[in-house]
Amino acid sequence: MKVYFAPMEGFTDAVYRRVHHQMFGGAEKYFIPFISPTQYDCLTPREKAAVLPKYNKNVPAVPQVLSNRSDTFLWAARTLCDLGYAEVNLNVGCPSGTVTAKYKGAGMLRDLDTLRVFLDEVFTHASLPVSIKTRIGFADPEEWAQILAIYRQYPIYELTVHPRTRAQYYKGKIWDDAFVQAQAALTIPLVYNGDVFSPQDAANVLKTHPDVTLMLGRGLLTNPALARQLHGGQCLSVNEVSQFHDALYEEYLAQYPKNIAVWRMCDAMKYLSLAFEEPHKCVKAMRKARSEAEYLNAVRCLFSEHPLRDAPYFSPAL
């Protein structure tokens, strides 16, 4: 079994990827949150901060591209190939309204004829292997059969399937039968993504789909040791969480003004705090902090006064 770290926009930036990989490991690939190039001549400063090799040193990172134009995607693929990457991932899964309104991400599933033309160009001219991360439809899981018929026409390097439609966002039923359909229809490597928050969740998926690769997102943000655990390693400890927090914060302070570093840490703690019992009061204090001292006091209160939950994992109910 292999484990991948999902591209989590606003959370798994280059700093997070480096620190997580150094401290916890367990993830065979770290997918970089998407870049969305709109020009051919250069990467923006934000895109460079995401994909330049010096910011992903020693991390097995895979860049993801969000585009509905084959020429733009192919330019990005060539640029990433020149930077030394061995794979590029196409985002056909992002459910955000601002993204899908532009027929990008999961919005590409609204017009399958256009998707087919796009993939024809990409797989004819791509300069490196192309993997895809997809939803199973835009509005209805019944769309999946047509989408699969398109995907089976191309040499997709790896297909990550989140078995929900765009309309579901991250809630509601996981359509496991859709993954079974993909296994029956395709011979390419498949990756399962969606609601794997704990070792038990992983065991349930593997019971139905033995040896499948798992892509973890919110589960790993809440329990950064989860991938390590799935490989038989140690469970998360409070001391590790504290060390992880401090290492992240030190890296952010080296790159950003103090107020921005605190803001970045508040984002990270949105999920990491859910590993603890009754974290909400401390999290509220972090977000209301007017100074670094107030923020750090709230963090230390969480770490010293609140035990880890018996099985730290993300729960939609929290």
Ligand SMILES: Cc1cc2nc3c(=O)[nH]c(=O)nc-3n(C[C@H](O)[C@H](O)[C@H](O)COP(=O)(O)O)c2cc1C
Second form
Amino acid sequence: MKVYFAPMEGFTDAVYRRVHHQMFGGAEKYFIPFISPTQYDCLTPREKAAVLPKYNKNVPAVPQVLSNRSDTFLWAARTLCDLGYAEVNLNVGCPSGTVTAKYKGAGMLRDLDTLRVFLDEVFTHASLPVSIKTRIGFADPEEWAQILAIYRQYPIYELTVHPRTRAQYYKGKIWDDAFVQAQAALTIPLVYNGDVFSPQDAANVLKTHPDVTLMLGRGLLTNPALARQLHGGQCLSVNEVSQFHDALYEEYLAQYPKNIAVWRMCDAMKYLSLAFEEPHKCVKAMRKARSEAEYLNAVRCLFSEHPLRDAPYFSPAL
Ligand SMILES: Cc1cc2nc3c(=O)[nH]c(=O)nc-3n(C[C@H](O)[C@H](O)[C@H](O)COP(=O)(O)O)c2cc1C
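Switch over from the form predicted on its own to the form predicted together with this ligand, please.
Complete assembly follows, chain above in first position.
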């Protein structure tokens, strides 16, 4: 079984990916949160911080591009190929209103004729293998059959399916039948993404869909040992969370002023804290901290006074 770390904008930045890979491992690929290049054909400083190889040393990172313009996508693919990447991922899943309003991300599923033209151009000219991360429809899972009919025409390197529509965002029913449909319709490698928060969840998916690769997002942010566990490794300990916290913080401090480093850590703790019983007071204290000492006190309080919850640590209800 292969496990991938999902792209999580605002969370799995280059620092997070490096530290996670060093400390926990278990993920064969780390998808970089999307870059969204413009027609000006240059990478912004933020995009460089995400994709330049020097920030992803020793991490099996895969860049992701959000674009509905084939010329822009192809420019990005060429640039990423020149940087040494062996795969580029197309985002057809982002549900954000500002993104889909521009027919990008899951918004590409609103107009399938345009999607087909885009993919024709991309797969004719791409300078490296193109994988896709997709939802199963914009408003209705019934759209999936037509979307699959398009995907089956292209040599997609790997297709990650989040079996929800854009309208569902990250909640509600996972349309498992849609994944079965994809397995029947396509011969390309498939990756299952959605609501795998524990070894039991993973076993359930693999029972219904043997041999698929699993992509983990929120479950892995909350339990950074989950990918390792799925490969038979140890489960998470409080001591390990504490070491992970400190290693992340040290790296952020090396890169940012102290207040920004603390702010980045508060983001990381948003998910990590959910592994603990009753974390909310401590998390509030972290967010309200006006000094490094106050922030670290709140973190130490969480680690020393709150036990880890019973797995699964994450649930969409939290
Ligand atoms: C905060 C957040 C940021 C995300 N950023 C991205 C992104 O940059 N690219 C992408 O394809 N998906 C992104 N996603 C979707 C995740 O990669 C994943 O598909 C989703 O969380 C479902 O998987 P999970 O149930 O394992 O969390 C994001 C999701 C969340 C909650």
